[in-house]
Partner chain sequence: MTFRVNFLIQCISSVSWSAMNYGFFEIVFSYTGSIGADSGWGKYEYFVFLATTWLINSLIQTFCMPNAQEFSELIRTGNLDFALLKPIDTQFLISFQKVEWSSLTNGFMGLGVLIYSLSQLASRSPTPLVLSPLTIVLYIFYLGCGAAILYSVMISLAATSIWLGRNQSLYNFWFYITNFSRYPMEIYARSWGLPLFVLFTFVIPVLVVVNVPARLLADPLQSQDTWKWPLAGFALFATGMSLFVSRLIFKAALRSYRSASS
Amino acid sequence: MERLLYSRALRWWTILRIALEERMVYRGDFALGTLMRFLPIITQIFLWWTIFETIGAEQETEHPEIEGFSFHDMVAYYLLTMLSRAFSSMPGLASGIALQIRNGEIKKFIIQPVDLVGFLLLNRIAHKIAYYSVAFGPFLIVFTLCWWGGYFDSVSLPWTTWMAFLASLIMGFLIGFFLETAIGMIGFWFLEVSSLLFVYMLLSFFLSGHMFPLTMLPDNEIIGRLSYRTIVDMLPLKYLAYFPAAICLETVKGDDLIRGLWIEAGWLVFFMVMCRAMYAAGLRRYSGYGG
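For the sequence shown above, give one chain's structure in the form predicted alone.
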């Protein structure tokens, strides 16, 4: 039994090590692409500065606010959602799975003792390690400058809140992974998932809180007693960007924080089970021909 566990652990470690080496050594464009992602930060900050300047001129005040967010709060929120999205985004995952199914490459995971979902998860972990190894410097510079500039003056968190923030980031990464993996599994039934993936990415971009804080959504009732904010609050997308940032800015705390973490954990279990169920069902209907 111990020998079997050791052999399995060695196999998964080998997969993780090779995936990490491929990203850090063989792909010189990875570092450049990672650094280039930081350029839109300046544009976004100037955009919010223009918005707050306009509102301040209209209201004749030097410190305008939008739904309780000052300009400094908005910049801090935007930087934190960038961090959250860097954890939860899974570029190319769903489309890659669908392509493997369509091209028949999925057969290697059927005849070899390697689990597809586990293999993909290790590859994504390697991707995030490589990304943050490169992005740590730019993140440190941007956050340090904004910290000195007073953008994070409202952030003074106890260690318990930092632990909750870290837990939300990890669960956000896993939710993003299993959700997009499940979308890719649709390739067992439909050969092309790009349209479904486009719809998901569009909804995720707006409803995850990446564009603006979800508390800015109108709270007026639209369907029965449901409002826009209530509907978005029921979806799992807010845990991909908004929720970790809200924890760090302490806009969600106490009982609401604990309840939010439990709901996030519930969504994680749901997508894990759904991903496995779709994979098992897809394999039962899959037909592969040739060598």
Second form
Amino acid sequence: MERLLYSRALRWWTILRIALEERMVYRGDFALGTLMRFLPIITQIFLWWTIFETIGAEQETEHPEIEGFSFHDMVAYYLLTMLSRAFSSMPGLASGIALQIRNGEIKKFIIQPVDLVGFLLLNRIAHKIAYYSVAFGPFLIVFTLCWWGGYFDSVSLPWTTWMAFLASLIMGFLIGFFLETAIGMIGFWFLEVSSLLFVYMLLSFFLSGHMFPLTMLPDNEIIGRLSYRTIVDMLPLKYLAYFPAAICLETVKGDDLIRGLWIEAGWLVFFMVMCRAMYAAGLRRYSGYGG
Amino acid sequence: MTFRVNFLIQCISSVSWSAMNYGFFEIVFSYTGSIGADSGWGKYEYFVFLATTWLINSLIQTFCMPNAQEFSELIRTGNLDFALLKPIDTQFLISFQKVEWSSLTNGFMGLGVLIYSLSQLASRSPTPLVLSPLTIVLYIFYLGCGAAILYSVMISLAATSIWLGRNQSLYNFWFYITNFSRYPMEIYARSWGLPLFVLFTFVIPVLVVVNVPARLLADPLQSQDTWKWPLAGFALFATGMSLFVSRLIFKAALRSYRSASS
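Please give the corresponding structure for the form predicted in complex with the partner chain, as opposed to the form predicted alone shown earlier.
Now the full complex is given, and it begins with the chain already shown.
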């Protein structure tokens, strides 16, 4: 029993190590790409700067706010969503699975004693570790610059908030992973998922809070007692970007925070189960031809 | 029209992207009356701006983008040899070979938003917007100029893939540079934004691409606008220069082309 467990652990460790080495091949290009990814933030800063200044002039106040966000909070929010997206985004995951289903590569997971979802998860963890070890530099540069610029003035992070932030980031990573894997599994039923994936990407960009803080959504009731804000609040997509950033800025705190984390955990379990169920159903449907 | 469903989905996704953008500013304008105090970019003026952005982008994405991508691929595979051999100007040949019709849907959406916003502006109470035929002609002309500037930036970027072997970040670079053109140029003209303002107006003139036609049409500051016409004059000059410089870059890049085929 002990040997079995050991050999199993060894097997997963080997998979992780190989994946890690694979990812570190193009690190220079990678670091530059990460730094460049912060460029759109610059235009965002100027846009919001102007908007907040206008609101200040309109309301004749020194400290204009939008739903509790000052200008500096807004910039901090965008930076923090970039951090949470660095955890929850899964480039190439769903399309990779769909491709493997289409070209029959998925067969190897049926024959070999390696579980597909576990393999992909380890691969993704390796990808992320490689990503952070390289992206740490660019992130540090930008965050330090913004710290000096005073954009993080309202972030204090007592250790409980810090723990909650970390937990939401890790769960965000897992939700992102299982959600995208499940989308990839749709490939068992449809040959081409790329356009579906594009629609998902668009939706998640808007509804995860990557584009703007979700609290800015209109609060007037549209269906029954539901408003856009409450509907989006019920969707799981907000855990991919908005939620961790909101924790860090203490927009969500106290009981709301605890409840939010529990709901996030619930969504995580939901997507894990869905992913497994879809894989099992997909395999029953799948037929591989040729050699 | 071979892949009809795929075409339809592409249309839908490009429209939903624009719809999201529209939604975002719809939300922004529920918090503020204009972008920039006394800048004149109120809600409908700004939607004219936004629609102009879509119109120009859809022109670029329909006619230039697929070709620029194809060009990088031609270099990598060595198939550029065949284009060079043909008795026609190479830049012309590789620039207008393919057309991606589905990107045009964004343009239609832009047109819709444009007409709606203009009709709103024309019925605004104290000083309704009056459009003269000249303004409309100038607007269309400057749309063309904007597209020409963006085309120049794109073809220059694509040409660099001759030197770099393969330019995967072409798309990214393109996105980051044009990102600056999406907002009224005044917002950069402050503190540490000034170098950016100067860079993207005079060196890589992407800021005039949307700003000039949108300004001419929406006329945000009306009679108080002192730099509308100087800017329009400059845009003309910038278009000429961009086309000229990008041509030089393209030629220089072609000179260092070494075929990759066997």
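Residue numbers count along the first chain shown, from 1. In this text, rigid core is short for the largest set of C-alphas that superpose within 1.5 Å between two forms. Model, not experiment: these values are computed from the prediction.
Residue 266 shows a C-alpha shift below 2 Å between these two forms [criterion: core-superposed Cα displacement of 2 Å]. In the core-superposed comparison between these two forms, residue 66 has its Cα shifted by at least 2 Å. After superposition on the rigid core, the Cα of residue 53 moves by 2 Å or more between these two forms.
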